[in-house]
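Single chain ahead, written as structure tokens, the form predicted on its own.
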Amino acid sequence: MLSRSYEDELFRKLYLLGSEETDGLIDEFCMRCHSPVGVYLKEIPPADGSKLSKIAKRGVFCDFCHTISGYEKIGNGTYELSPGIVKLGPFEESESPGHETAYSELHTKSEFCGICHNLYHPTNNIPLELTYTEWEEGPYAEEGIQCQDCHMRQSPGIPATGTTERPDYPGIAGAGGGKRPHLYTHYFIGGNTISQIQTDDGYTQMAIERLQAAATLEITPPTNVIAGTENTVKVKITNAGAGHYLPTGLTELRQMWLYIKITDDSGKVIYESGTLDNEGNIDQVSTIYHSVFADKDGNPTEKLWEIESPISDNRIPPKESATEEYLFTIPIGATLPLNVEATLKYRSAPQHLVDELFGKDKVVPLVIDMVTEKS
């Protein structure tokens, strides 16, 4: 998914859109991560790409991320590059007939990682993305867990989470090599599902895999059950498989709600909520997993360039729960006993985003069902 950094379209559009409204103050701000070498030969700006070199709109690519040296601090691209022969990486001893490699600690750490995947707003430096930070405060750094421990063990069936198996691939790194134990995976699967508008070449269903695999649900079904009356049913949403919140990333586009339907056992539905409506907006009444933040006047908003203060951030940690409340009346005549259907839902970007940067009704954001609980 690094090679599709530059590429993916919601990025592009809302980064042109941002630039269009800042006078260009964000350019180079944002494709410091998303086309690095781009900024590196002062491609950028201006924002509309036309005097990027074809090797700068392939985003992040091999060899960038092996010439990454150091870095001045966490977040923001603060990368500094040793371009040259010498590939540096994870392994202590190894050959290559096309150029000279070089052993790097940085490569193995999360803090590799970080470097990009923290950001702070370029002129306030209100914190924006910080799924570095809400990995190194929770329980999978504590326990030595690095991001490439599960980003870098997923393949195509095998999402790699703290619920799943994380294995080793053995094999030879390149031609000539001995087998070492394991070899690190490169598709780099977050929750992104917006490929789904260009070729993905299977990283939708890996991103999908990776969604399925991230929480748990549990139900406390209503208690007490006569038709007549008010009743209630917990549903416990745990982020069981994440090693940062849930959702994390850009959050303030990233949404996750839980849907519930209660039926009698006729199935007539009796209570129903997180449903979309017609144009694709989130019931009123759901809570949805995301961050919020305001502009210079106090309102939501979902623009990076706009924000000045942080409004509400109800995610869920590693290891952590929430848990939802549901109050309904069981109407007289129900057919008992009650049925209570849970499921965890998540998308890339709100409709009204997509409606606004692409145009209404061209792109339907995938609607992904993490996890369904029956009781």
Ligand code: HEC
The other form holds:
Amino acid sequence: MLSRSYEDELFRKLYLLGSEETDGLIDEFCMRCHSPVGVYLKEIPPADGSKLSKIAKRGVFCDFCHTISGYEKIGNGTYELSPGIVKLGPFEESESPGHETAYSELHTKSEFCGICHNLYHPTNNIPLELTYTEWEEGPYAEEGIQCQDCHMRQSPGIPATGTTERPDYPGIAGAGGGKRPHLYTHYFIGGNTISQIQTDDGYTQMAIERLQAAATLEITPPTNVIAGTENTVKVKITNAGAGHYLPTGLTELRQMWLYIKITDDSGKVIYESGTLDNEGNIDQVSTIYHSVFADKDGNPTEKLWEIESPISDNRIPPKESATEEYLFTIPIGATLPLNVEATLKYRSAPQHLVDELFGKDKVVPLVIDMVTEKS
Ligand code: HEC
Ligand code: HEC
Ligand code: HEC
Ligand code: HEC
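Could you give the coordinates for the form predicted in complex with this ligand, as opposed to the form predicted on its own above?
So here's everything in the complex, that chain up top.
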């Protein structure tokens, strides 16, 4: 995703819409993180990228990250750069035939990621994305587990989350280098699958593996199962594997929700919630775990530049839980016992927004089943 941070179609479509609606006010701000070298070289504006050099279109790439030498404050892309022959990295003694090297403690710490993974509205300062802060105030920071320990230990088949092993990956970092006990992998996988509409190089599968190692479910089945009565089912969702809130990042777009189906013993559906309608919208009864912001008139908006105030945020902090309660009537004639099935689902963006940006019926964001539980 880092290498696509400029070319990513979802980003570009939303950014160009924002640029148009604000007369270019957002251009440089967005690009500080999405094409940092474009901003550094003063190739933005114009918003459409017509002045961008080839290198700037590569988004957040090797040489950019490995010449970050400091930062002003956490968030909003306030990195300090030292471009040149010296590349900064995590090894205290490292020799390369291609360039000089220097040790950088910053690269081994979450603060490095926090430079871009905390986002505040540039004028009203409302926190829009706080992945770094969510981590910093949570249990993983206390244990000393950095972003890098989960996101730079993943490889195909090894999601490296809070619920799975995060093994070492020994090897040689570059030609002529010695064998290292661990090389930090550079897949940088999150939950994003929508941008895989552009290519699929196995990253979708790794995103699915990551999401499937993020949460657990626990069903409390109905207790008084008599036909004709009202009853409740509870489902507890625990953020067991993410180092920050679940979901995190661009959470006015990301959606996580529960699908629940209660059937009687003959398989007849008694209750269902969390389904998608014909338009791809999640039904009104289910809770969507995300953040909601309001525009100047108090109406919900998914457009970052329109945000004037927060409305709600029901996401789940690391190692914490949320419980959903479902009230339903057991119809007369139902064959007992009842079966309950719950699935936690995730998608990178709501269908209506994707329709608005890409055109109707052009792109369907993948809905990922994170975890299923039955009782
Ligand atoms: C988002 C910023 C970022 C980008 C982009 C990036 N790196 Fe890294 N790289 C890091 C960080 C951070 C570490 C150190 C992780 C640690 O030690 O905790 C690292 C470590 C390394 C190392 C040391 C060996 C290892 O893997 O641990 C090498 C070599 C390296 N990067 C080369 C590259 C190359 C080549 C590219 C482009 C293909 C690249 N990096 C892109 C951030 C980045
Ligand atoms: C220069 C700013 C910058 C830095 C530094 C940076 N990132 Fe990012 N990162 C981005 C941007 C921008 C994107 C989003 C690209 C997109 O979706 O278009 C991103 C995307 C990601 C994603 C993919 C998210 C998804 O939805 O799938 C992960 C994971 C990630 N970064 C982890 C890290 C980690 C870990 C570090 C620190 C080692 C780091 N990043 C440092 C800017 C940065
Ligand atoms: C304990 C392991 C762990 C740590 C530590 C961790 N993450 Fe994550 N991260 C996950 C898991 C699991 C997911 C997938 C679930 C999700 O999307 O929230 C994820 C997802 C993400 C995403 C994608 C969110 C989305 O849905 O678009 C980003 C961006 C991200 N992490 C950045 C970071 C940054 C930055 C840090 C450090 C401040 C960090 N992570 C620390 C496990 C971790
Ligand atoms: C401080 C750095 C920063 C700035 C400034 C920033 N972004 Fe991002 N953006 C990110 C990071 C980090 C992610 C990845 C978060 C995640 O995956 O949840 C991201 C992800 C996105 C995505 C999701 C892409 C996808 O494929 O899912 C969109 C859209 C986006 N940004 C639009 C914008 C717009 C528009 C602006 C300007 C108003 C902007 N961003 C400014 C850091 C930034």
